[in-house]
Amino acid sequence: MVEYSIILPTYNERDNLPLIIWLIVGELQKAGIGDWEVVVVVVVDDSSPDGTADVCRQLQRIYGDRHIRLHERPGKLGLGTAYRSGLEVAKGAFILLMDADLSHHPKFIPQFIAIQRTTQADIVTGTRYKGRGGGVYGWDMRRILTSRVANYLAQVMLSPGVSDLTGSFRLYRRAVFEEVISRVVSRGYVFQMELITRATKMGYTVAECPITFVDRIYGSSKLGAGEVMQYLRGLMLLFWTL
């Protein structure tokens, strides 16, 4: 059985995808985890009109289709359903979630794996707000303030026991991920917040790893006023139901 599967949800990421795959392979090889028999990257492509899927097929020819697995979907169906679809394709005993836009550097993947092996935690989550080395780079003050306020509101209302609720760079035991995701009702940007909150309330153990988050180099951010309102509505729903 494959040991680690990395799920990369993508939408219009043709410029970022080759570089993030190259970085993932390099970091795993440097850490001695580069055996491609045990690492699978699952690309979930939401019908990206920029040809992201075509780029992925080219990468499959380079790295092999047992290592780069493409799962195409008929439309832009949301982040939560992208992870569910990716899980159906992934074979790993551990599932790692990260963004494809280079905001999550693959250099932290070996640290996640080492922390999990040391602590035997069910989940290892990246945090921008705790520990030496954590932080955000490339955001303007408005974006930083939005993130801080969103995380603070979630901390006060949900008491999740982790320092970074709105992040999306995490490593899960597969069985834990499958059980928790089956109970998640949120979509979009609230999905990650509900996922980690439900996990802690179900008694699963979480370890944290300080990470640096870097704003995307290519493409445009998907975060806008609509996503902010979706987040606030989702937060209120979680407050009343969790």
The other form holds:
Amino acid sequence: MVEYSIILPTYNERDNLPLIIWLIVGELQKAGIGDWEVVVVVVVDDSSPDGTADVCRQLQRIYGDRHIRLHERPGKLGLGTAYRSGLEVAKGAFILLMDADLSHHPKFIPQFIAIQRTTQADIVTGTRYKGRGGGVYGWDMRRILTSRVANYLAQVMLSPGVSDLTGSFRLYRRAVFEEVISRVVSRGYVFQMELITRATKMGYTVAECPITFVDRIYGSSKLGAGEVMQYLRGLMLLFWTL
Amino acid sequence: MALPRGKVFVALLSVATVVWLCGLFVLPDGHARFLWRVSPLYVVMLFGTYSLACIGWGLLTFSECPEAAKELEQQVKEACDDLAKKGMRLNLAHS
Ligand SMILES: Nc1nc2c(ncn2[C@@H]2O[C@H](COP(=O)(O)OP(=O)(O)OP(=O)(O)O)[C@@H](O)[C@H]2O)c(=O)[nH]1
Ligand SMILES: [Mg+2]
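Now that we've seen the form predicted on its own, could you pull up the form predicted together with its partner chain?
Expanding to the full complex; the earlier chain stays at the top.
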């Protein structure tokens, strides 16, 4: 039985995908998580022009297609729907979301699982901003300031009781994820923020796990300018409706 | 589910505005009335100070993790070697 499904959305991650899969396999084996029998990685690729899907097929030959599922979509349909499509393929009782760009290190997956087991929380969310052992690498002063202000605004306007709202490294009980994501309307950075805030307002319990976040080394950022305005608009909408 | 924060905020703001306007009507000219008239300004300043303090605290306690980047860099090398053994060549020239 599949216990944990890792949904890995990819868009032009041909360099990162083999590395992240290698790290996931290694870390799960190190932690002795069911000889990684109980884990399935679902790669949701939006027909990346760089051939990420071919790289994924190569990885399936190496690691076996029982553990790595490739879900291909006809074009760049966005992250929010990538998680939703991934969920249809993923069979796990728990759903883990992470980025494929090596910003999220798989060594934290066993920690998430351990925290979930001891706290019985509905959601375990990675936090870069609280607790020992967490942090960020590779942001300049402007990026740090932006994130601090954005986080402060969200804390004041939503008080979600979670320290890292825009992070996308999280473990969910499947039913909780299905229920909450079906109500989420936001996109971009606000998507993760709405997901976690909605979940807390619906009474689901959230535990936090300090994580390190290393800004991407390979490949390029997909989320570009105009982001700040989108964030503020999204925040106002949640302020008014959530 | 609780009321959205924004709606609570607007409701409270309206009540406060009404109270403030009433005060302006009933208070006689003088020092007290002047203080009452500028009191919203104080509230705004107080909130601004609080906000700056929070953001400042966030900046001060912001932690960096160069070790994590080092560890990752090392592991990327290991991964490349190991994957090459498994028959997969990576070409990470551009960084
Ligand atoms: N399937 C799919 N995956 C996506 C899409 N956009 C982004 N991704 C993937 O989602 C993850 C997070 O996206 P990133 O581009 O890293 O977003 P970010 O971390 O906010 O920005 P960076 O600063 O570039 O790291 C990565 O694994 C991307 O490959 C999309 O439209 N479709
Ligand atoms: Mg990223």
